[in-house]
Structures are given as structure tokens and as C-alpha cells.
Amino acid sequence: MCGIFGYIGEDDPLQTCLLGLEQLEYRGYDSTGIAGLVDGQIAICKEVGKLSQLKAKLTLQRLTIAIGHTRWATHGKVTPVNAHPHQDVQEAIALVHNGIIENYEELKEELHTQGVRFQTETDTEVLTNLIAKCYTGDLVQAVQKALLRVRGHFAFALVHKHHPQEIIAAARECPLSIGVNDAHTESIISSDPNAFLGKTLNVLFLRSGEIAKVEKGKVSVFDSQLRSLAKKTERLDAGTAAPSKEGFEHFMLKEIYEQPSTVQKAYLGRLEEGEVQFESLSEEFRTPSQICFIACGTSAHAGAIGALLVEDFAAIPSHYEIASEARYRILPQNTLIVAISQSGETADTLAAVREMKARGYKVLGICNVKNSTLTRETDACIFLKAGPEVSVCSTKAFTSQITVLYLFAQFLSGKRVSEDLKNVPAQIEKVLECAPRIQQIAKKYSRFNNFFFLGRRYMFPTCMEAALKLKEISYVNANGYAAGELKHGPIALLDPHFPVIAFCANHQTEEKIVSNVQEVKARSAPILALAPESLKGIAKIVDDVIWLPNTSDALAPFASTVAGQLFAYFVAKERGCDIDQPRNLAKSVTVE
């Protein structure tokens, strides 16, 4: 989840590193730090909080080489001493690290008996001192020897005061990319190649167990036995502008308003005269005996909707699994695994993908980020084409995911289909026009600290996603339930201080959801309904209604989702929360 950045080249390493960390702050903002070399010595500046806090207190002079870090805390509290970079006891090495060293406690005890006195609670300090203990003059060899002792998933970069012209980087099942420019005058290390600052670079990706010696305009890569490797590079062209809010108060609001466009981008060129065509999907993907969607968080909710779509359109048995649990399941051999991840770096999803591939399953990826790990490790991948999503709270990626899943279900059906999907952007626009009304309703409900979100069929995963949005950015207790489960326990919690948000835009289950709403009303809980314009009678039962355009059940998640996103946004704004970077969260979850 942490972000790593490193630079060696002709530009100012300190300023370049700060710019790189700006692009990586989505990976964690508990603390930030930079280390480099000044007059042959390691210099470090680090600070708790966001990058702006570090910039305000930056004491470093011009560095000759730099590594930087933005942290999402795993081992050790959010304190200045636990912030990265970390040094060994002799202050010869500075190291930045993403991931987890699983056996750090036994290594720490061993190093302690050898006289090492630790200053922090982190596993990173253990790794740094282990490498220092292995060092006898060859820095690459020291890293290789240390990694033979280490268990876990990680990526890291380090500098050494006796090696002022190189950065050593290594990775094990965590993303790390290295770019070199055409003139061979600079090299950049980053957890995310999209943070390469719009430069034209030839980029390589470290695979599990590989070590790289990075010099100005040159990279040497070695395997775990220190055998030299010839790595294939990919071209990353310049021209990518840094994300901008473009006048919106928050990135989340901007990305909500981008959805008419991003949904359209997801289907353009893929739905022609009733036939679905994916640019990278062969016919062999049409014939699974069943499908298992695996994902985490928001992407898992998309997978739940995908399972319903596939069963309804293609009559192929389908289900979704939370990725962290999926790796333990037993599935029939002709099951197609569909792995969904916005970033393509979600650790639990990647672990499940690797386990499923090892068992012989074919794996299809659905992803937003080119060159990500998921795109390289799946048998084929469908891209969302949603563009960068900056806000930690995912919005446009989710609706792009369900757009792709709608097309995928139609692809599996083998039938000519209607082009109803092309009406969705206009329906989303209609919801966006209701933003002032939704803001008024959100202000009314912002005083509550507990919510139930209810829905049936397509509205069940849709309401779970809406509940997740609210809890992510407003810090309130919001839970999505299948409406039929309400009376099997949760209804005991209802009272006038516990509102219910009812998602009613599923025609097949209209009568049943209205009955559930009546049950809620009988317990005096406040009720907000998200309902299609055709369901006029709901206004007589509930306290408030957000009216949605009429559409089919399979397409109803789009308008309902956008309404839920706006509701969550305005509640969070009313409560004064940090909307784009909510506490304890990171955009890309790269640790299990």
C-alpha cells in the first residue's frame, strides 16, 4: 500500500522525488519521507501526515540521489520515528519499503543478540539492519544474502553512503517498476509506472525475487541467485498530464461527474449492431461451465453484479468470492476465474489469481491500469478505459466495471443484443442534475451515525456499494443487507435514530422491497428511498425519495449507484471529513 519513488539523473533528485511522491500519495498518507546523499553522508527528512506536512518542514539540501516514501502503516503506529526512510544502526543505509516482512520478529531477536538496538516498531528497520549485517562491500550481494533469510511480500529501494551512484531495488510479489530515458541520463523507480511524471521512458517491471542495481541511465537486474537477467522493457510515452480537479472541490466529485463519459468509453467500439466484441478476448472464453468472480471491496460488489448479469443473459452458473477467501475454495475444473481490480495491484486478488492459475484455471482480468501486475499475470485482460482515478473512494471505476461486465455477459450469451446500454450516460446525467436535491437530503441525514442500506437482486450489491461509500468517507456505521434478511436479526437495531436507505429500482422484486419498507416504517426508523419514477406509491410510505429514471433491472445499478455516491459525498462534506483521502485507507491495497 505504501508508495516508493527513487531518482538518479540530471534533474534535481530532491524536487523530482517530491513530484513523484505527489503522484503516489494515494497509496498511503500516514507519513512521508525522503532520503539521499549529501557530501558522502545519508540525509533524511520525514514527517507524520500528508506530503504537504513534509514540504512545510523540509530541511534537506540539494541531494545527489534520492529515494522517497509515502506510508500506509502496517507495523508500528503512525509516529515520526516509524516513518520511512529507515536507517541501519551505523547510518550507512537508508531504505524505503512497501509490504510485510513476515518473519521480522525472529530476525529482530537474532539481530538484537548481535548488538543491534532498534529504535522503531517496524519490520522495515529489521530488513535495513539485516542488509547492513550482510554487507561486505558489494551492495547487491548484501541484498541477495538478506533476502534468502526473509519471508513475506515486499518491494524496497535503498541507498548506501559508500555507493553514491546507485540505488538498489528488489521486489517479491509487490509492484516495482524502473524507467530509463532514451538518452540514458536518468533512471526512475516507482511503485506505479503512472507516476513517472509524463516522461518518455523504457520501463521494466521487477518480478518476484529479482534485484536491480539502478544507475544513471542504466539498470542491471539479477535473479535470487545473482544471475544476470535480460529484462524486456515497455515503452511509456510522455504526454500524461498530472490529474487536476478541474474546478471541482474534490477529486471524488469530479470523478462522479465524469461517469457519463467513462461509461461511454467503456462500451465504445465494443458494441456494434447487436454484437459484443472485445479487442483481446478469444472465443475460448465463451464456453466455461461456470464463472467465479474474485475481487475486493468495491470491485467485489461489481463482481456480485457481474454474476447476476451472466446468469440472466448467458445462463451460466456464476458467483463471486471475496479474493482473500477465494484462494481456499474448491471449484470445478472448467470454471473461468474473472479477477477484477481497478489498480491491478490488489494483493489479495493477485494472491488468489496466482493460486488459481497454479491449479490450472483460466483467468480473465478486468482492470483500469495498463502495465499493472494483474494485466501481466492473467491469460487475457479487458480494460476499463476510465482514466486515472485519484480519490481513494472509487466511483467511476465501479460504473466502468459494471459496464464491462454487462458487455461480458452479453458476449457469453452469443446472442444479438439490444443497445440499451447506450442510454445509460443520459440516465446518469439525469441523476447528476438532481445533485442539489440530494445535497439537501444528505444534510438532513448527516447527523445520524448508523445506517442500514437495503436492496434485492441487482439492488443488493448496489446497496452494499453505496453503504461502503458512506462508511469510507463519512466514518459512519453503514451496512448493506439483502432486504429479506432484515427481519432475521438486524431489525432489532431499528429505532427513530437508525435510518434505512432502501434501494427500490429492481422491478422483479418491487412488491417485496415495498413490504420490507413497511416493516421498517412500523419500527419508526427514518426511511430514504432511491426509487424509479414509476414507483410513485413509495412516496406515501417513506420520509424522503431520490427519484431515478426508469430502466431495466440489469441497468438499474448505474443510476442507483451514482445517487448513492452523491449522497455519501454530501454527507461527508456536511460532516467535515477528508473526502479524497479518508483516514486509514489507501487507493491501492498491496498488502494482504
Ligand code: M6R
Given for the second form:
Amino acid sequence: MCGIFGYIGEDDPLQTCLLGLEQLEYRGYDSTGIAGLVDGQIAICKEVGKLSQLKAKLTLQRLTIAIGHTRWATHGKVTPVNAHPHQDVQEAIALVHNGIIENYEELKEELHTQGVRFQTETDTEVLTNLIAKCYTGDLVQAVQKALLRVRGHFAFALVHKHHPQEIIAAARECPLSIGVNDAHTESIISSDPNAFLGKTLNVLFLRSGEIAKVEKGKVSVFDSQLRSLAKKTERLDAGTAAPSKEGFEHFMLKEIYEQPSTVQKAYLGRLEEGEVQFESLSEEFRTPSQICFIACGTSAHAGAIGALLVEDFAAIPSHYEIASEARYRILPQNTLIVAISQSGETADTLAAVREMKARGYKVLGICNVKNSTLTRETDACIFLKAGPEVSVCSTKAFTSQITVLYLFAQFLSGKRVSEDLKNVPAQIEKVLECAPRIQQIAKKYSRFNNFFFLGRRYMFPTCMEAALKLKEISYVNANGYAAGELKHGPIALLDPHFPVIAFCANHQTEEKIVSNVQEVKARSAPILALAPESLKGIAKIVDDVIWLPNTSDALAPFASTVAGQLFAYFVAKERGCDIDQPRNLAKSVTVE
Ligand code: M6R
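Other form of same protein, the form predicted together with the ligand, not the form predicted alone:
Zooming out: every chain and molecule, the one shown earlier first.
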């Protein structure tokens, strides 16, 4: 789950690579590194930590060609030696890699018996040496031969000291795009075409099993049998504006405050005069007998809310599956698969999509990032239009996802619909106005290390999402739980040091959640309630309340979510955590 970048052309390869890596840092920030050629020899500079740390210690002079890497560690600890690029023992090749070589142990042993002595714990060093062993003068051939031995999924780029004018790239089930400018004076390789900042390029996407020879202004692509392929290109203008915090202390806070507008963007032009229209959806998507939402993390929580919405609005049986588990399930024919992903690059989600497509299911994508892999592999795609989400902790993408899912459920109902969704931006504004009070409350709760987040019906996935926010940026143990389940075991954990956050904004289950709150109070656990203004009585039972605007159950996740995001943000701030780039995480999780 790393970012790969490569450059050959008339701009300064080193500086272009650094710019590209800045855009790819969301894919991992355990370490970064750059390799290139100086006077016919490989030169490498790599550092543990973020790109800023590499820049501070950059020892490289002007390179004639460059490849770069930003790492999210899979094989091997976060150490300087395990950072990419990696070299073969002869120091002829430097290679950057995203993905996993599954049979690397077996290959390592084999290479070891042939005299290769390894310096690192990585699968990448094994791949590099395997390619070096297969090399007899033609780099493409060496890569093709090596890949016949390799199991796993990957994208990589390499340079060789005897081939100063070429970068070889290859991919198997991991994204890799290659862009060439109109004047044919430069070529760029990237895990994400959105990193081609400020360039207008003709871009091709490597498909699984393809190998590319990238030269200045020219790309030749081969299949796994080394047959030359004519690849279609797409014209892509990556724009010039790098995302900015616009005065906010963190991207997360900026993105939380963007939500009145991003929710609006998600329904604008799609909900008019009681009718829902999606530009990309034909009528055939209206009649599934069942729906299965697949996604990971925050997007999976959106899927869980989507399932409730579809059942409530359209009476179509629906459920959600965590993407990494979905492939093992049996689903009835005519089940529509809806894959949700902010990035469109999440490996677990893509693997499930491929499996479902191979089994003949129709797959609809809901995605934020244009040109991402998900958008190319699904039968149709609805875009969130939320703009780039930079903070690793997903916020605005979630509220845009549930906006689109709300519309989608209304679309499936086939009826004229209410336009109450248009009240959501104002409801979110109301919660944002409470930020100072939420900050005060968060300060009080920031000293605890364990939390339960409880909710029923729509508030169940909502509280799971809020708990995920807290744990990923504050490093505290926060678990979202169905409120009714607490008494079946977890209640044993409660004491005055184990607070409960009760999500009370689901009217249908109001009395039951109030009873659950009483059960918690009887065990002396501190209680914070997120409650609608109509539930006045709750203030007498709990220690603290964040008041939310009254709304229908189906719309309640919006305000409760925003309150939960602010709570997590202020707890993390109080605890001094790295809010936008929490430890051990990456924005886009591209390994299974
Ligand atoms: O890009 P995706 O929506 O597919 O990402 C899925 C999860 O990795 C992501 O939502 C993750 O859980 C976030 N860090 C949560 O804030």
C-alpha cells in the first residue's frame, strides 16, 4: 500500500519526483525514497518518516531519470534499510514496489542458495534480485521471465544502470498509470494519475499482467507473453492546485466544515421536483431483487446505512458485507452489488468487485475519485463530487456517501419522493455552530482510554463510524456497539473509568436506548448523549449532552456523524495526536 512515481523527460526528474510523491503521501508515510542515475551509476536516497524528512536530508545531485516511493510497511519494520527503492546485490537495478509478493519466502530461499545475500526483510528486495537473475541484456524480458515465478499482486517501476533512458513498469491487480505529454518530451509513471499535478497528459492504465517500457515521451506495452499491445489513452488534465488547508489547522477540520457544501454537491442536479435522476444509471439498475453493499472501514458504515435506507424506502432486502469477507458469501442471482469507496483504490473492495463480476453479478460503484480503478471496473458509477479528501480520517466522503445512498434508495422506490434531504446542509451548520461546546466536552473525556459507542437502528452504524473516528486519530479503544447487545457481555467492562457515548437520535427506538442508558448509569459509567432536542428528559440521566436538530430517523445519521467527527477531532487534539496522518495508517489501503 505504497505510492510509486517515476519520471523521464526534460524537467528535473528529482524535483518532479518529489512533487509527485507529495501527492502520493496519502498512500503511506512510513518512509520515502528516490533513486536515479548519476554518471551511469544508481544513486539512492531514502529516509524513515514523511517526505519532509527525506527532503531535509536529500543528498542526491541532479538525476537523469528518477523513480520514487512512499511506503506503508507490509513486509519488514519501518527502518531505513527496509525503505524503498531496493537494489539487487550487483547494484545494477533500483526498484520501487506497491503490493505483496506472496511467495517471496520460497523465492528468497532459492536465491539464497544461489548466493544472494539479503539486506532487508522485504519481499521487494527478493523481487529485485529475481529480476536481476533473469537479466541477460533485455530488461523487459527479464521482468517478464521473473513475473512467471511470482505470485501476488503488485505494481512496480525499476531503473537499470545499463539502460539510462528507460524505466520498466509492471502491474498485477494494482493500479499504475503512465502519462506522455503532447510534445513527446516527457513520460510520467504514477500509482495515481491525480498526482500528475500541473500536467496535461495522454494517460494509459496498465492492466493486470502488463509490462511497460517507458522512455522519454514514449511508452511500449507488452502482455505477459511479451506480445506488443496497442493501448488506448485518455486525455487527463490534472490541474495545478494542490489541496490547501485554507486556514484550518488540519485537513480533517477543514473537511468537516466543508460538509454543508459537499452534501449539497452530492444531491445537486439529482433531486428535482420530487424525482431522483442519476446521470450514469440506466433503468436496469432499478429492479434488483436484493442488494449487497460491499466496502471497508468508513465506507462500510455508509453501506450499513445504505441497506437500512433501501429497505425503508424501496422495500428491497439489503445488507452490507465487509469487502474482505464478501467473496466467501453466497448471494442470490439478481443481487445488485454496490461497491462503495472514497478512493476507488481499496484492494479489499476491488478484489470483491472482481470476484462478484466473475460470478456474473452486476456491480454499481459509488466513488469519490475520478479515474480510480473502481470507476473503471464497475458496470456504472455514481460520483460523490466531494472534492479531494486529504485527511486519512474520512469525514466528508462519508456524509456524501450517505447522501448518494439516500437518493439511491429513493430512486429504487420508483415513487415521487420528498425533498427533505435538502434540509441537511442547514442541520449540519447547526452542529458546526456547537463546535466550542463539543470541544469543551471532548476535553473532559480525553483522559479516558476506553469507550463504548452505543446506538440502535440508524444510530448503530452511525455510532460505529463515530467510534472508528475516535480510535484512528486518538489511539483510544473505542467500540461501536448495538445498544441492545451491551447487556449480553460487554456491560461487564463498565466502571467509572469506561465512558459510554449514547447515540439517541433514532426516534423509533428512543425508549429502548433510554433504557440502555439507564443500565449504563446503574454501573456508574460516565455517559455522554448525542440526542435530538426533542429528547429533553435525557439530560436528567446522563452526564453531558450534545444537542442535535430534530429530524427523521433516516436523516439523523448526518447531524450525529458530524457531532461525532468533531468530538473525535477535539479529543485527538487534546491528546496531541497527528490528526491528518495518524500512525500506522494510510489514506488508501491498496493491499489485501
Ligand atoms: O477509500 P475507501 O473508502 O475504500 O477506504 C476505505 C477505508 O480504508 C477508509 O474508510 C478508512 O476506514 C478510513 N481511514 C476511515 O476514516
